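Shown next as structure tokens: one chain only, the form predicted alone.
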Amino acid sequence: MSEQKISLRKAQTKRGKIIFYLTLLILSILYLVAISKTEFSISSSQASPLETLRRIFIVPITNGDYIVQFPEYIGYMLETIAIAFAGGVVATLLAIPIAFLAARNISKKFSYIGKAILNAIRAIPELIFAIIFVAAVGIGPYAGVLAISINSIGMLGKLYAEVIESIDLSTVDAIRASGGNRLQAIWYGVLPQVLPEFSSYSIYRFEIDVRASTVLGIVGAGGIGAPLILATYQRNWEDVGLILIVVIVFVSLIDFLSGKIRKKLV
């Protein structure tokens, strides 16, 4: 019996090696074909890379004519943060019921409905949502809030559902056994276990939404993205540098503060 197990294990190991080497061979062939069929060309530029970098990162903080423009771009960045915050709050509230619907241990056989909704939302980038809402409600921050909120529901709902599926159901069963209804079991048995992680994920998603909101301005959804893309198109590298410096400072500050808050929550 033991000899049969050893021989079976050797056969499986050999088969696994064969599959690994075949996969490696196929990937290598595909890589070589892609390299051979792709045309690589570099367009020359009159400005040197070092000169461009100097205009982006040195001139904006040494030239007084550009330093005085910082308050204007800080205002755009605050609008971007406001869009991310408002969208995140809406997404957090709407993702919770969908997450309960998607959790297998709560919705049982109906969980596939919630998972299908979350998968459909996550399949569409927030930029596409922004284009749709700009066409629907017009140019401005409102379209950005709608795009951020809908897109964030997909990721937050998935994370929330995984948290719900990992909880200890003994408390829920005890509440139901003592005469509590389903709503009471969720309110007193599930929510106290999941709210700290829900809060942590919401704050982490806010960090991502701030970065996403920066891009949404490109299509007219408000925030700092519009002046950034305009300055890039015009090759106005000093303004590009001003905007990038503002974005880097604010994103770094938000990452630092949110990290401190998440450590205290979980």
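Residue numbers count along the first chain shown, from 1. These numbers come from a predicted model, not from an experiment. What we label the rigid core is the largest C-alpha set whose atoms superpose within 1.5 Å from one form to the other. What changes on going to the form predicted in complex with the partner chain:
Comparing the forms between these two forms, the C-alpha position of residue 256 differs by less than 2 angstroms, with the core used for superposition. Comparing the forms between these two forms on their rigid core, the Cα displacement of residue 233 stays under 2 Å. In the core-superposed comparison between these two forms, the C-alpha atom of residue 28 has shifted by at least 2 angstroms.
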Contents of the next structure:
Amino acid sequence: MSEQKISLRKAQTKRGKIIFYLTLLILSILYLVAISKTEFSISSSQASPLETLRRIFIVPITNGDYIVQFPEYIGYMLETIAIAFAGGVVATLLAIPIAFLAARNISKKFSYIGKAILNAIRAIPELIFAIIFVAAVGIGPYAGVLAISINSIGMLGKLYAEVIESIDLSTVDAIRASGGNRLQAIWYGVLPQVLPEFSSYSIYRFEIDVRASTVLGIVGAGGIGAPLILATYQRNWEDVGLILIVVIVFVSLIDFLSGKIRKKLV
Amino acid sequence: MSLVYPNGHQGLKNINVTINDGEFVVIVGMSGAGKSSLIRSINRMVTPTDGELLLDGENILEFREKKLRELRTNVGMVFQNYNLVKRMSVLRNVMAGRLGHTNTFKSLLGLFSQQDLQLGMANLKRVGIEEKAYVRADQLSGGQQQRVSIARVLTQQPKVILADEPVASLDPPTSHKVMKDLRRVSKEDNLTTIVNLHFIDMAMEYADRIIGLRDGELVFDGPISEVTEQTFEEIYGRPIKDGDLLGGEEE
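Target state, the form predicted in complex with the partner chain; input state, the form predicted alone:
What follows is the whole complex; the chain from before opens it.
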């Protein structure tokens, strides 16, 4: 008996082959049309890119005039971090009840209400929230905190709800069976199981918030974004570089620390 | 009393039994015979659809929210999978048994009275694991975890303990130790105890009285002295095999 050759991949059917080559043909035609029919050019600018890069990354750390400005921008960065932190704390606290409402295994058919709230929040971009809040409460970090916290509720609520949906409900049974009420069952049966994951997600979200609140400054919501956007408008590359370096250092530092903490938690 | 599940499966058919104070009753039967349904009816984790279930003269099938919680405070339960919160300390798990007696606000803050804490600790001592009080529950072996859940149920100070397959996840020697503990504490406190088991030799060794179920029907009810091998053949509906015995009692 001759041994049949075994291939790792499932043998292709004739139909499969035809579909594959047909797709390849159509895609190639599309690419050919796209490349030959669209005008494609690279416009050049007066300023040499290399010179700009030098002004962004080299000048700020070599020229004494700029080095002395670091503390000022670090101050702005700390404000940005403070905005992210305040927003994150508020979001964590508010996301927990909404997450319980959205978790299918806790609130059964009412979970749609929670899910709808979270989806509505997530559908609106952060920047829009920031613009709305700047209009509502004026320029400054307060608007930033509001924008960050509302936006974070959307993501944290969804993640928390998923954590809650994945837990072992037998402990809730045990507490209900010993005469505890609903609130006690959640407090003693659910929270201890989910808190480590909750904290981990909150810290992760704080990381995102730090980056997000850098951008929010652009619309006047406080923090380091405002000087950054001003410097770019004025083509003041040395200041842009200075700010970017501060942002990069702090964001990496926070990512590093949050990674360490989260590893300990879960 | 009868129980029909929403999917139409008849879990229990016309069961009529009276269990006396302080008895240690073992319910035997094959899986699917209705043992769990019967036990879970007694604290209304499931609700029988027909008949009545009297506890101290009150029909518990009519109980609503508040009375139901009161009932469950008086009827403790031990589960097959222990149902402990794995990330909490042993003592906290034991204190969870006290929640039915504790004001909600205080319990959320973890403010248990010193008296309750003493009780919890004393119960851990009774099952021989007081030195583990501050260890996380998931660090314990299966047998130790089941002892924690016995301590939890004792801390609840119930009149009745229901144990739904308490040793089904344990190895034979550990099973015997846990059953011994359960029987000892329930006799010490004069608690009525109802246990589901599916091993014949275990049932014979620990029960005062045996209730046999088959396909949701009561096929035997009597003191241990009346039980013969034939009784079990009737309960199981077939000759007894080695697999129905647990064995493994260490000396």
